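For reference, the chain that follows is the form predicted on its own, supplied as structure tokens.
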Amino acid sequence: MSDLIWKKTGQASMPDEAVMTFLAGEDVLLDRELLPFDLEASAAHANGLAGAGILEPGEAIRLAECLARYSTEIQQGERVLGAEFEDGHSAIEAWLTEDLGELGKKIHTGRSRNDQVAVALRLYMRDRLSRLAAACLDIATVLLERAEREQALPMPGYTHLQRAMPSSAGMWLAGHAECFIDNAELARLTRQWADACPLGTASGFGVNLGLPRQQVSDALGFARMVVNPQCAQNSRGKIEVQAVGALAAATLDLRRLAWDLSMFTMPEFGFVVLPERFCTGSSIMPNKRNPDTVELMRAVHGRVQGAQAELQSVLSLPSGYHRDLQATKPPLLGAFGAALPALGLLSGLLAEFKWDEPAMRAALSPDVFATDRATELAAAGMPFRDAYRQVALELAAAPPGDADKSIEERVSPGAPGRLELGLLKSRVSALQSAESSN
């Protein structure tokens, strides 16, 4: 492993291959994703130590154009980082020394690995929780406008997985659509709780430099500072557990909904037909179609809690930086990277499922009707306990016949079938508002 930027002159002895393979763990593989953000903020600390007077604003702008074009040939697939590298900082140093000799070197000024990881990770938890928030707003506004053309197909409610009350296809997309309305607004609001910059706060400690840290901050377009370097220090984990949360509350959402489309689609139920471009078939059995995709779906919560338990796990440090924290890398983007992939995936599927209106309105056996039978007896002046137990004795005596009743005659004037959906699409449009405008 070459590039070791702590090494010192004259040093005797080095960890041996064993102890560095250990001490980098997945730290090269993780540092690929991070790259980029790594390199965007390089390009602004660049800029601050032109504006302390650490380097002449020509240097500054020769630094910026040998990262700009990094970040172009990484995207490209032309610039790869590679094992021979400690880490992307270690990385990011080689490269500029190797393009632009002494130049190069004066990139780590006033800085540490501390704040450069940590600005590092907050540019990519930031990017994706907009992208989780998107995805959220994308899956409300599916279920929105479906709930809205379907909102009086009947369907049968259920407890405790038994059929319960009179519900429809409307009120069953339009649960889930707020759900992940709220999913997205606690995206949003957990971006804006963690979108502070650390960078200039070097170990823990500040420097003795006069580094511009507002005008960096602005030029990657934080909202705000990490004030205390200390802070920053032990702020590390703590935004990754709150990230990762977000994230947790969406795929919990997500297992959910996947389980409804899971066992809608059993013939027990008979209620859901999937596309035939997210299922797959069984190699010993002709007769299998398997709902695959929301199988895996359900899955991914359980990726995420892991993700918070490994987080939550690591961070029993006292104050300020320790190694420990480079194990808080995995799960983070681990977690992230397995939860948007399967969250981009639902609202093609929630577009493109189909119902099966007779058997959902064949499930909706006399039964079902009980509730609002007793609701009505109770508004017509019966005590409600009363109506409850004459409906319970009208069920088991009803004959036969009664189950060919259309709904339409079982149905009370105030069934489920209403949908304040105007509410639900104004909350969607105002968080959209409130993304398109970062």
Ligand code: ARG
Contents of the next structure:
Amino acid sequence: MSDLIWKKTGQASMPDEAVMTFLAGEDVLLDRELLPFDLEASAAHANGLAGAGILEPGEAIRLAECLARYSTEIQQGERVLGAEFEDGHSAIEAWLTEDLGELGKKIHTGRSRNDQVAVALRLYMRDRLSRLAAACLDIATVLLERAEREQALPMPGYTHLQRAMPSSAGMWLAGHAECFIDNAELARLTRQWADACPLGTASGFGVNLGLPRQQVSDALGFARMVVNPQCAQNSRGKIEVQAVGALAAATLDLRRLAWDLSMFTMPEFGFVVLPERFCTGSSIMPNKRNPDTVELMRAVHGRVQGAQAELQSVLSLPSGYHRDLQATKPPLLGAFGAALPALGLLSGLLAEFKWDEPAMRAALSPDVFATDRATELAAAGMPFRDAYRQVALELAAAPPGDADKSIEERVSPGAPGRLELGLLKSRVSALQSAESSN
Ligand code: ARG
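Same protein, the form predicted together with ligand ARG this time rather than the form predicted on its own?
What follows is the entire complex, opening with the chain shown before.
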């Protein structure tokens, strides 16, 4: 392991290799994902040090130039955070010291790894919540486009997994769309709630320098500062819980949608044909065409729920920083790492799957129209309970009336023009323009 940043001159005894490996845990791997944010915040901190008169403006510029170069090199795979470092924070200081000598050793003035990791995580969550909002809006857009085109495509509606009432593909599509609009909004609101800069709070008690905290916060594009240094540490993990909570809202809907699709592809329903590129075969059964993508999408929510439980249990802590907080990183990064790719693939799958219209029409057996018939009788003046009983009797004898009406005319609440798609589309546009102006 390269020189540890906390090793003192002449320190005789150190944790041995096994202990160091245990302490580092998965940090080096996870910090690879956090490093771009840590580098960005380190450059802002260098500018803050110049603002406090600790560095010359030219020195802050040299530090920021190196940090920006590391970012590019990491992106291009030319620089890797390797296991020789304890974590990403140590690597940054080591690289700067190697490149800039004495100046590199000044970067950690007035900061602790505690506010360094906290700011990197806030920036990470801000980025991932933006991606979550964008993915949810893409999904909603595809669903609404199809709902518009397919609002007249009749389909039974189910309750208790039993045929219940006439509905439409449009109703099903727009129903999922509205949920994903809500999810986009939740991601946005959660991001706004978490959009506060902890940098400059050091180990959790502030620092005896005139760091221009507000200026650093503004430079990083935060909406506000975490004012109190204790709060900066006490909120670590709590923000993660909410970020993963916003993610869970989306993956819960993803799970439901994936469940619907996997049922609709069963020959027993036969409503949906999934695009070939999302299906696999069986190694033994030549007849099989399996909806594996949909099933693994359905499994993502389990992973996210696991992360929620893990975060909550790690957070049983008193005030201030504790190394336990490092254990909030795997569930956070794991949950977003599993869910965002799944949500990213969903819009393509939704755009490409095909309905089997004859199968859907065939499933609209006469009983499905019973509620509409009773409601029509009630609208014409018969007390609803009498209408209900009359239709039940009619149904026992023969299919309910209106045999002269086409299915389209009888698909009532889900009928064309009654889905209020305009209201949903304007919510999507409002969120899209709010998100693009961030
Ligand atoms: N890997 C640590 C974490 O995620 C970084 C902070 C270490 N701070 C400390 N005082 N040991 O929390």
